[in-house]
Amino acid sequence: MLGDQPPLVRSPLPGPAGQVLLDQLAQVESPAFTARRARRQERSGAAQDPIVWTEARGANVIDADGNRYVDLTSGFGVASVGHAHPRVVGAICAQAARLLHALGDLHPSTLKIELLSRLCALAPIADARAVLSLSGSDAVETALKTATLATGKPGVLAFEGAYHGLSHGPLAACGYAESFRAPFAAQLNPHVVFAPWPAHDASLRAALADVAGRLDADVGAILVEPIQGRGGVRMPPAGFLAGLADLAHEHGGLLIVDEIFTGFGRCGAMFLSAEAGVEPDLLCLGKSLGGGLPVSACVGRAEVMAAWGDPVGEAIHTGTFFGHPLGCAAALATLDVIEDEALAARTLELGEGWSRGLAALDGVRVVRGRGLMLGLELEADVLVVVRKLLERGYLTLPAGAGADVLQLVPPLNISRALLDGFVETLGEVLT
């Protein structure tokens, strides 16, 4: 049954009918995508043209040439239940064809009003308000303009490595690369200041001293991963968040938890700050949350949230989309989902045997992360690993700034079968 299989490539890839669709995308795409991919092919010599999804289901996605994968990935970490799983699209059928749209913080849906008390339930905050949004962007934002609108302080403090997202706001505190910020440093708020990521087994009191040294007059809110995703899978040493914290209300300021990647399980936890003991200020929430459809909230103390008050007599940051029916419903799908199946427990027990799997095979360095959310630094090339795998069927990414970590991040509910002839092939393609 397709969702849990093999996987089974029976055609180079691109295979015919996906050459065919790439030459129709190569006129209509914006030309960022391919220069990145001619990039990657120059410096690693192996192909990097993509495949085209026609269908997904539980861990695997079909091609449009037939070729079926496992997928490591869950779509950027968004599939955490499984593509197409049952509940989520049969919730979303149901709704919609009842509600398709409301009328957003005007006249709201039943369904926004009962996923935002569920979120805010949830959520390691004691008396939580929240604001839903589409992108996990979307959430950084609304944390960052709430940040200033509590603090009246317009500075964040980031980290180098850091990945929040590309539009305006998010992006001035994106320490992944400077590059992503260069051509719009123009734009972008001048009172973001970078602090290094430590180290897992770096001091944490020289890290937080680190952090503290560059906490000035106009910084109203530190930003943070519990750990860099996209980044390169990097933690960082134990008791760091609760440290964040203690700065940042030293300081007047405000701690974000950013916890779109790392929240709802993927980690073992349903949140890793509330493992931490941590009771964020504000929480951004997202990828996974909707179960495939874009949703995505930012979470925070009551007492902050208050400072959107009425400023000017009007809503001052809403979208049309937002708290739209169908994403609420495929929302409350997912997080049934996650308690029901117990996916946090399960993803911890099964990401600690893979992990070990992977760390004895040869031309692995070093595996790192939590749960699944692993990443790999490897002897080899991981632009070509990345490709060779897709070539054996399955689907991973590179991460970091140098796209040197084979980063791995499954659905939460795939089978350990799978999982362990992942470790088969990948000890395959490492020799």
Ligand SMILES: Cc1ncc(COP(=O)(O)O)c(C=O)c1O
The other form holds:
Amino acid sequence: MLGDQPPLVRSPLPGPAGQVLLDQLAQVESPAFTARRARRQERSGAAQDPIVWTEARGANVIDADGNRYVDLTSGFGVASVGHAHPRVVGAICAQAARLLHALGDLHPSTLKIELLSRLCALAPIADARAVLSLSGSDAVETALKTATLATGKPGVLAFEGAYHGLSHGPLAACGYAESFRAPFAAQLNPHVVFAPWPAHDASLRAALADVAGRLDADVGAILVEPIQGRGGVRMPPAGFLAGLADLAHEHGGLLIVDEIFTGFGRCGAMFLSAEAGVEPDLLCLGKSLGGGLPVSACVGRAEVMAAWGDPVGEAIHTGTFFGHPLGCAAALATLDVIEDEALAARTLELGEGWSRGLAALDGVRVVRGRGLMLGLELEADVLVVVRKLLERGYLTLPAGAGADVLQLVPPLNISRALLDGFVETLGEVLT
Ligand SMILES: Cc1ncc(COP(=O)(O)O)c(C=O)c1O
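Could you present the same protein in the form predicted in complex with the ligand, rather than the form predicted alone shown above?
Full complex below, order starting with the chain above.
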């Protein structure tokens, strides 16, 4: 059955149908996207980088030419329960027939109330309140605005290599690459300071001292991913998150934890902040939450969220589609799947075995990460490897600003057999 099948690539990529579609795309898509692909082609040596997706189920993706792939990207970390999980699709279809849209923050749907209750109960925050939105950037934007209101300070300490989304608020704190911020620098929050992201084996004391030294009077929040995902699956030293919470609070500020990528079992725990014994002041969630639909949330301590004031007058932070009934239905079904199938525990166990297998391959220098968020440093050029894997039917992505890390983030319910098959293929590609 589609969902748990090995790769099957019949034609050179992209196939003839894909090529026609890509030519059409080049005529209509903003060069912001096509130019990036062209640069990738230069390095990967391939005539065309992308394939055109037409169908996806479980861990499988089908392209316009009928080729079948195993998705080790989960579509940017979204398909943690697999693509088109039947319980998620069922919930979406049932909801679509009942109520497609409500009046967001004015007249909510029952599902919005249910999802907010579920998230507040699930988040590692004692007395939680939440705001729903659509993208990860939205959730970070909400957190940044909340922190400003709660502390009266406009500044943020973020980390080099961090990725929090690209709308203006998060972009100012996006340490991933200077080139992302530079064209818009004049429009971005000027009160952001960046600290270096410490290596896993760095001294915790030195790393925290480095952060402390940069906390100027303007800084009201520290914004951090427990593991930098897009930045190259980079883990800080143990105890770093807890240390940051202490530093933020001693400084009269807040800790914003961005678990948009790491959350909901991806790293073998529901939330890495909870596992580290850290109660975030604000927690950003997204990606896999909607099971494939765009749903995100910012969950915060009630007293921090109270900074938005009494709900009288106009809502000063809202969006037409925030708390959309379809997204809420999909998110509730996704949370059911993650809990009922105990995916966080499965992920931890599966990830340990898989990373051992990958680390044993010739040509693999380092395997980093936790659960099913792994980053590999290779002896070969990562973009060349990504291309060769695509030709053999495995979807992977490069991570890190230099595209020097092979990022592996498969669905959390992928079969062991598919993961083993990938180890074998990667071994062939690397030799
Ligand atoms: C940790 C983290 N935060 C925020 C975002 C931004 O999410 P979105 O692309 O949905 O705006 C991402 C996206 O990759 C992410 O990995």
